[in-house]
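Take a look at this one chain, the form predicted alone, written out in C-alpha cells.
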Amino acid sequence: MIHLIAGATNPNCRELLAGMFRLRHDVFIKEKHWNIKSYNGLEFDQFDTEETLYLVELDEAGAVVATVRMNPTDRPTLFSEVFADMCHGGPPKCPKTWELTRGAIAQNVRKSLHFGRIECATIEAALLWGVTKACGIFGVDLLMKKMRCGLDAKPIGQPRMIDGESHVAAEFAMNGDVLQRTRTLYRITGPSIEQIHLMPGARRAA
C-alpha cells in the first residue's frame, strides 16, 4: 500500500513518518555511509517541511519499504541550497516543478516491483497537484533506469562524483503519457496511491 502524506509534521501520520525517516537512516547512513545528520535513528533535514509531500509504501506486514520526497522548487530545496552549481544556469524555480530527493527502497525488496509502483505513484502525485516537471540530483545508473522506464529525462549539468557514485542533475516531464508508459512497463493496471493524508484543515480537489 502506498500512502501520499502532506507535511513532515502531519499529526495524523506520525508512525508512518517515523518509519519513513527510519528507512532513510538505514539506507543513506547505515548502508551508504552518507555524511549527513540523524536523530535517534531517524534521518531528516531542513527540507522536510509542512509543504513537503512524501510517498510511503508499506509491505504486507505494515513495514515501510519504499519512499520518495517531493518539494516544490519555488521554495528552498536541496538542489538550490546545496547542489546549485551542478545545474547549468541554476536549478529550476517553479511551483509546477518538483524536486525529487531521498528516494529509498529497503534492501530486502529491491528485486521486487516496489520501484515500479513508487515510480507510478510519483507521477500520479504530480498529476494530482498540477505538477508538470520533476528535477533533482540522481545517480547516473538510477537515471538510466528511469529513462528505460519511459521518462523523457534530460541531463541539465555535468556528472560529479558524490559519495563514491557518479551523479548528474536532470529534469523530466510528468504527464499522463509518461504515467501510462510506466504502468505498461511494470504491468500496473490501476492507481498506485491508495491513501492520501492532507495536513489537518487543508482542502484539495483532485
Second form
Amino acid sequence: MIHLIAGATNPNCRELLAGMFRLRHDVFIKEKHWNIKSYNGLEFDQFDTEETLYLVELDEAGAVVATVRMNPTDRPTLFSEVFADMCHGGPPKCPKTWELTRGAIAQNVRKSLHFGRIECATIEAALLWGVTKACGIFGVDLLMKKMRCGLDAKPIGQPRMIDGESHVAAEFAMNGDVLQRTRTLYRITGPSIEQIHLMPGARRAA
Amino acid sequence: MAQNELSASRIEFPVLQSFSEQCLGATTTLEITRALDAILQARGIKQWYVGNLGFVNEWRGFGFDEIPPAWRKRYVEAEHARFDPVFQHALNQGGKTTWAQCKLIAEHLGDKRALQVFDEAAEYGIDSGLILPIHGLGDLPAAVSFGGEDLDLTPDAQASLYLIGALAYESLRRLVVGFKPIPPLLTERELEVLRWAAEGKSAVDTGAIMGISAFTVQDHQKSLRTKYGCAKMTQVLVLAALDGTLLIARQM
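Now show me the form predicted in complex with the partner chain, since the one above was the form predicted alone.
Below: every chain and molecule of the assembly, starting with the one above.
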C-alpha cells in the first residue's frame, strides 16, 4: 500500500514518517555510507519541511519498503542549495517542477516490482498536484532504469563522478501518457496511491 | 604516443544535450548510431559496442557496433570472447570500469590468455577503453563498450562517456524492443521452481527434484507470486510465458 503524505511533521502520520526516515537511514547511511547526518537512527535534513510530499510504501506486515521525497523547486532544494553547479544555466525554479530526492527501496525487495509501483505513484502524485515536470540528480544506472520505465529523461547538466559513480542532473515530463506507459510496463492496472494524508487544516482539490 | 589530441577531458553539456534530444527523438536506430559514432569518433574512440552480450538458443537481444573489420575477424576466429576479461566482466554483471582495471586483474592473476586479448587489441590500435555492464529489469546481459588508442579516461571523461552509453543503449532498446512489460528479476532457484511448476510438478515433486524441502519450494513460489503480483502460480506461469522468463527457465 502506498501512502502520499504531505508534510514532514504531519501529526497524523508520525509512525509512517518515522518508518520512512528509518528506511532512509538504513539505505543511505548504513548501506551506501553517505556522509549525511542522522538522529537516533532517523535520516532527515533541511529539505524535509511542511511543504514536502512523501510517498511511503508499506509491505503486508506494515513495514516501510519504499519511499521518495518530492519538493517544489520554487523553494530551497538540494539542487539550489547543494548541487546548483550540476545544472547548466542554474537549478530549476518552478512550482510545477518537483525535485525528487531520497528515493529508497528496502534491500530485500529491490528485485521485485516495487520500483515500478513507486514510479507510478510519483507520476500520480504529480498529476494530482498539477506538477508537469520532475528533476533530480541520478546515477547513470538509475537514469537508465527510469528511461526503461518509460520516462523521457533528459540531462540538464554536466555529468560528474560522485563516489565513483557517474551522476547527472536530469529532468523528465510527468503526464498521463508517461503514467500509462509505466503502468503498462509494470502491469499495473489501477492507481498506486491508496491513501493521501494532507496536513491538518490544508485543503486541496484533487 | 601523446594522449589522443582529439580527446576532450569531458564532453561539454551542449553536445550531451543535443545527443540526448537526438536519442529521444529518433525514429530509426540509424539516427542514434550515427549520432553516437560522430561523438565517439571525434574523441578518438574507434571501437564501440552497444547491446546484449549473449543469447539463449535463439537471439533475443540486439547489438550495434563499430569495430575495425580485421579486429572483429580476429576476435571471432580466436574465440577471444571466452577469455576477454572485459567481456567476461560485463557478462558476470560487474560494475562500470575501465579496460585498464580489467587488465590489472588479469596481470595479477597471471592470466596469459586474457592478456593475449589485450596485446592483440593493441596491435589493432585499441589499447584503452571502458565498459558499462547493463543488467536488471529481466533483460539479457548487455553492455556498452568504448575503446580506442591512448584514450583520455579521466573521471570527468568517464562520467560523460557512461552517460552517452546509457542514453544510446536505452534509446536503441526502445526502438528495437519497444515498451514491453518488464519481467521481475528472479533468482536461479526461483527460475528452477518456475520451470518445474510449468511442467506440472507439485511442491513435493519439485522439492525432490531440486533436493530441497517442499516448504522451501513453497517459499520460492510465494516469492514468485509476490514478484509478479499474482495470487496464483497459474497466473505467474502465464505472465512468465509472455515475458520470456519461462523460456530462460527452461534452458537453464
